[in-house]
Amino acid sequence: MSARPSPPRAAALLGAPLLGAVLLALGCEVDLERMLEQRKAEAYEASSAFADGMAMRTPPAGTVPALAPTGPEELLSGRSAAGYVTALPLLVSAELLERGQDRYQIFCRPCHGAQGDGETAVARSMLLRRPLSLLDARARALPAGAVYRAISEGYGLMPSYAAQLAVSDRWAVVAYVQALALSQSLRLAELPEELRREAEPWLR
């Protein structure tokens, strides 16, 4: 003889309405509607449970959102006690540059262009102020932390991309922008011999 199923398993086998009918037939009191009406306060609702009459409470000091990025100040803000960081706080690798290129093509290219020169249809339509060329001497002189801050907080007419780009992705874009600017200004003779031999056939 099989054992009687537990209530959760019985609900799965019979379904809530049928289970309720069975329990009622056995003389059990069942309240299947109890979850529809709960004693709780909705966001921005008044509440008599607190002296200020507000249901929403200020989080305790020092708490952070569960999904908030964590790490050293240099990584999260691009700044240190001395000012903007000049070197990326992440290891620069081929994978990081590839990720930066991918994010740049999606979020930055429409305004700044594939080469970073700001020559795009979108940029030409911005009559109030065109995007800064990333190849410009002023842009190239910016420390890495300043570029990161522009991506994170916005700059001029450029909005913040913090919602679209995670911290690591923002630094990946910074790394790619630096590589892009370098690629547009580096002389052939300045390349290492192996790279120079590889590049020479493309310039003939």
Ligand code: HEC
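What you see is a predicted model, and the numbers here were worked out from it, not measured in a lab. Positions refer to the first chain, counted from 1. What we label the rigid core is the largest C-alpha set whose atoms superpose within 1.5 Å from one form to the other. First, how it differs from the form predicted together with the named molecule.
Superposed on the core, the two forms barely differ at residue 68: its CA moves less than 2 Å between the two forms.
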Given for the second form:
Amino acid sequence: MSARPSPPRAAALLGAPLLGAVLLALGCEVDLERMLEQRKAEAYEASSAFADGMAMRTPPAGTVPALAPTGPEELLSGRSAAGYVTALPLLVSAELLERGQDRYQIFCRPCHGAQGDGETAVARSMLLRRPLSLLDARARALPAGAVYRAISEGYGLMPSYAAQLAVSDRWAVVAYVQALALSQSLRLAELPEELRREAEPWLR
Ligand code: HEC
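Switch from the form predicted on its own to the form predicted together with the named molecule and give that structure.
The next block holds the full complex; its first chain is the one shown before.
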């Protein structure tokens, strides 16, 4: 690796001071403080603009935040009236599994391991309760909705990943976790002929 910054990075580093210098040379005054200084209502401040004397407003009834996920209950919560959903509530495709693998490697692998067996340096340092192996019988018996819930809401010592993973990404990870568990428990002889021939050279 070279110590010199790559061209895009160098441009980004030089960009801001350069822009400032150009604006100064042109005689423009750059006042970046004005947005902070302008008249405005702060959170929890009193305001005479509204009858209740408060600046903060409650959104009108029925308002949905622009970025709030929408969809059927099963998709958003992983649960239906009958309990955890057992089948994935979206189409499972190769793309979805690839996305799931990608997100799993970033957000789950540090604790649950690349193979899902929970053997990682981070896991070994967690003294109170270690991340479980996603391959063992208890984890494999979890319905898809329970894995989704663990990701969305957290579980015991495991934090929620709702802020990092969109609804579809969480289901992609669920699909990948299921595929991972399957891949670690299949016997070579159980694979279809074509896949077996493809796998054999890797297993020598
Ligand atoms: C910081 C470490 C850590 C990360 C990262 C992490 N987990 Fe966990 N996970 C744990 C621990 C610890 C437990 C056991 C919690 C307990 O028993 O209190 C657990 C439990 C679980 C369970 C079991 C839930 C149940 O109902 O028994 C599942 C499924 C799971 N994790 C999946 C995931 C997935 C998928 C990801 C990635 C989105 C992930 N975890 C990321 C530490 C982690």
